[in-house]
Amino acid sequence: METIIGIDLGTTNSLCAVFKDGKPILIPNSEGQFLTPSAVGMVDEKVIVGAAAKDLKVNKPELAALYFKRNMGTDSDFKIGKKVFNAPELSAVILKTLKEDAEKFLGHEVKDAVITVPAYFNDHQRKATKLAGKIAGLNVKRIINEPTAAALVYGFHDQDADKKLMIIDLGGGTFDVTIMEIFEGSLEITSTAGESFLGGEDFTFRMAAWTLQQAGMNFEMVEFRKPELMARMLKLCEKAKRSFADKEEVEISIPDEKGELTDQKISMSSEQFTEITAELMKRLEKPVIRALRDSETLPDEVDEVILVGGATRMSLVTDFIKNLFKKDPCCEYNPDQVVALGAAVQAALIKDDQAVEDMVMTDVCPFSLGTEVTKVFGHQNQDGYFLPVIHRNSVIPVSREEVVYTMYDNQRQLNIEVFQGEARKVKDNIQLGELKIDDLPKHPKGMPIHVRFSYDMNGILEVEVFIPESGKKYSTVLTNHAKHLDEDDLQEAVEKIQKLKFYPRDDLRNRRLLLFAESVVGELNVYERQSLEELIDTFETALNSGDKDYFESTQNHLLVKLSSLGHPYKSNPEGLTE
């Protein structure tokens, strides 16, 4: 089988690894280093990559580009010299360099790769990452979330563990939080949250803005009109930021317009650094609290807090973790390297390597998936509202169903538009696709329509619509995240999705239980009747939800209630009520 390399395509630095001789190992670049700066430059019309391009950005900023990962999935362009590139094209240059480094290290051609992305990357950003891989000549076997990759390393090296982990991943440009449980070789992610535009570079920019202000200069004016000064300023602030690890105060030199150092220096204390970055720390705190809330976890229930990404070395971050979790964070593996190593472990899982045959991993949907619906306010219909079908942090693979209703008498057409996001209005979410139906049966308004979403580990989303009135089903498969699959693999994945589906409403025994419970209602006093009707309503909702756990729970509650009322429900082997 072809070698699959694991790549951490970072905002600030990138690196790759491979699973070899039963363990993940890092691959050095042409300079013998593991970290390759995510920088691209042009010298005499020739592309340069890595450390040389990063240095060029300081001396001749118009000839180099940094931080383009933040613009993945957007229409932003980067001008380098006389040429214009978009973010996927620049990322492809980095990926191609890593690919060549891997081929030199392994001694043979490399075609396949697992590439990591921030857990909170949206659909457009993930597609842009896959496009970058394709441009670089790589077959992207899987896109994996960065915190998940990091957790795989800890799970691989401690497969007998039984503990709950929180992964704090603060890189140069993105921030992710993931909570997961490790037990008996299984890694189960329970929640993930984050922000795609928050990273260590934001702290550096805040330092630069404050320092320039103290020197009597305007940050925005310098940023747009004096690129040499700005580039040098950011490099000096990055170095000063790291110095806070063992210093209470740092001095930052002020460059001139050409980026040359002057005698002017500005002092900054750790207290001042804390003050000017307080807003960033508040933004960092919100995803942490959201992840805890979504997984129904208290801070003291987290056994280990794992740091990932170079920016987690800031004392601001470690102090925040100590205060919230009352424990020191864990840094057993290098925060800069652990994601790439985890991508290599994921590659081994794809290949069914013997060293990982006992490992099982489950992941979650980082975003909600749903459809647009119309709401009625007074006597007016207002469209554009988002109805989640699969909620964020649902364990995948997953299949869920919601019921919607026609808005007009004899409505013949229906357009199920599919969106990803958390906003109340679809205009603030991302559209993934649609399913159009133009032969609805004539019926008064309010005809029920069952909308089912089924989503798997490959990123395949099947949308199915069932019309009870006609008995017809309609479906479409959205493969926005699964471009790496060929037709046979796609067909196999879709067949597996079918096994996820759960249709309790189609089971005769469940319909008979509903009828039996309804027949008991009329025999009860007002208080008992109200209590039973509430359970029947919940059971009827569960019949249409397609959620197996929810259905089984409500079914059990209904059976217990009927028994306590002296009306135990019984059925013979044929499912007929006695």
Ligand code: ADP
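Positions refer to the first chain, counted from 1. Not measured: the values here are computed from a predicted model. Here, rigid core means the biggest group of C-alpha atoms that superpose within 1.5 Å across both forms. What changes on going to the form predicted in complex with the named molecule:
The Cα shift for Lys96 between the two forms, taken after rigid core superposition, is smaller than 2 angstroms. Core-superposed comparison between the two forms: the CA of Leu532 exceeds or equals a 2 Å shift. If you fit the rigid core between the two forms, you'll see the Cα of Gly433 move by 2 angstroms or more.
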Contents of the next structure:
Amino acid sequence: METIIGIDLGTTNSLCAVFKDGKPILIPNSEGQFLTPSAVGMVDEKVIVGAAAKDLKVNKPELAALYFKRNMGTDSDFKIGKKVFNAPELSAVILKTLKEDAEKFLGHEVKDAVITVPAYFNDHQRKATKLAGKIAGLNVKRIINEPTAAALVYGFHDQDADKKLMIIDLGGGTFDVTIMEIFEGSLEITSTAGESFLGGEDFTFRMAAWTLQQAGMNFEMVEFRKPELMARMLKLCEKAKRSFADKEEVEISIPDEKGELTDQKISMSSEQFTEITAELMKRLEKPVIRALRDSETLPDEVDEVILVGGATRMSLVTDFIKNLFKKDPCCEYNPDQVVALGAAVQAALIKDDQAVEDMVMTDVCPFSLGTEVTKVFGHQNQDGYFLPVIHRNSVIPVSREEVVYTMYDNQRQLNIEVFQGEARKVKDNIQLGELKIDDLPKHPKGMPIHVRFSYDMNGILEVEVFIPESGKKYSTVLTNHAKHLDEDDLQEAVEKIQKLKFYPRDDLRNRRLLLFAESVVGELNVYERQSLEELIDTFETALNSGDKDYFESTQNHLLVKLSSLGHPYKSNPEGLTE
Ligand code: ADP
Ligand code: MG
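The structure above corresponds to the form predicted alone; please provide the structure of the form predicted in complex with the named molecule.
In what comes next, the whole complex appears, and the chain from above leads the way.
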């Protein structure tokens, strides 16, 4: 059977893993790193992916895109230089790169993949992810929830355990909470809750907004009109955010419009950080409480709280967990890597690998799915009510039916609108799509209509309507989302991505050093700046000359200079994977 790779396609970072010799292992990228920043940029009309693109974003924000996962399933476009991409296309660029890394690592072609998504991703976002896989030339065998993937790693390594785990996954842009029970090799997810627009980046944005405000600037104006300033500000806030781990107060320099640092500095205390992010922490609390309630679990019944995702490193988050559960969270496996490793375990399950033959896993549908109904109050009809067909935390795959009735005599038309959410009124839930029927048989009002929802292992919903009176069936896999591409569009997207010229991988490492050094320039005073710029110029010349000795010596000079300026170059940009 073909190899299936496991991919964690993150908002901030993406990783790839494979199940080999009885265990999941990570696959390094062309720079030898496991984490590939989810960033796409253009240099000399060629695509660069990962750390180099992330550095490019600081100096030339118009030439790179980040955080596009936040726009999966929406209409938004991203402009990179002269080219325009949507979120699935940019995700496809990342997936294609990971696929190539895997092929190089394994020494053969790879076609199949398991891709993880935040548990709280809705139908549109999941389909957009599947689409990204297709555009990248991957056959997406399964879409699985990120916390479920993390749970699989814990379950795989501890198959004989009998315990309850809570997985808390706070990444760059999404937040998921999952409760799982392990018992004699069977892993049962009992509840999942979350928010698909809450992550570490929101903390960074809040910091940037507050700092700019203190400096007398308006965040929105900067965000929309001053991309260089904004990109630098976010980079500085990201660094400051991390330094709260061992500092009570951080100083953030204010960049000018070109993104270069001025003498103005704003200091932020850890209390202020806590205050400006209090609303985010409140939002974090809700899904945790709900997941506990849904699985009828008390905090002290949770044996282990497992942290996943880079943003769980914030002491705000660990303190919150300690307070609630009265115990230290556990990170037996690297929180950045565990999701990708779990995707590889899922791949092994699909392939019936011997190493997982005693493992059984069940997952749940994280949210309620239902339709709109009209309620009758006396003589008054009131529409807009939500009727759940699949209740949240039902074990998947699941298929359930509800019966609704026509409202009028000889009613010919019916619109089954499909919603996701927990609110009583549909207007407060997310609309996923609709199924229109305009040939109902003539019949007095009150004719029964059977509405069946089926939610599969990938978290994709199918809606089926059956009219007993006429014996007719109508069905749809919901497609009513903004960026749904039909086969022709898909082919076009595949060709568009195939046609892109990628920056030669072997040169990317050096190009990254150059982009990194350029991104540092804006943070220096005028004298430091001049001396660094001279070295960058020589390095660039050496890079283009093809003279190995000359190149190596200028490279060394540049590395030493960067360190002496307090901006050492790390080949591992996140500094997280050691
Ligand atoms: P994703 O899965 O969404 O790609 P990650 O799990 O890689 O995200 O987490 C990225 C987020 O974690 C970013 O918002 C980043 O700022 C944050 N992060 C990473 N390391 C730290 C740290 N040491 N302190 C605070 N936040 C961190
Ligand atoms: Mg993640």
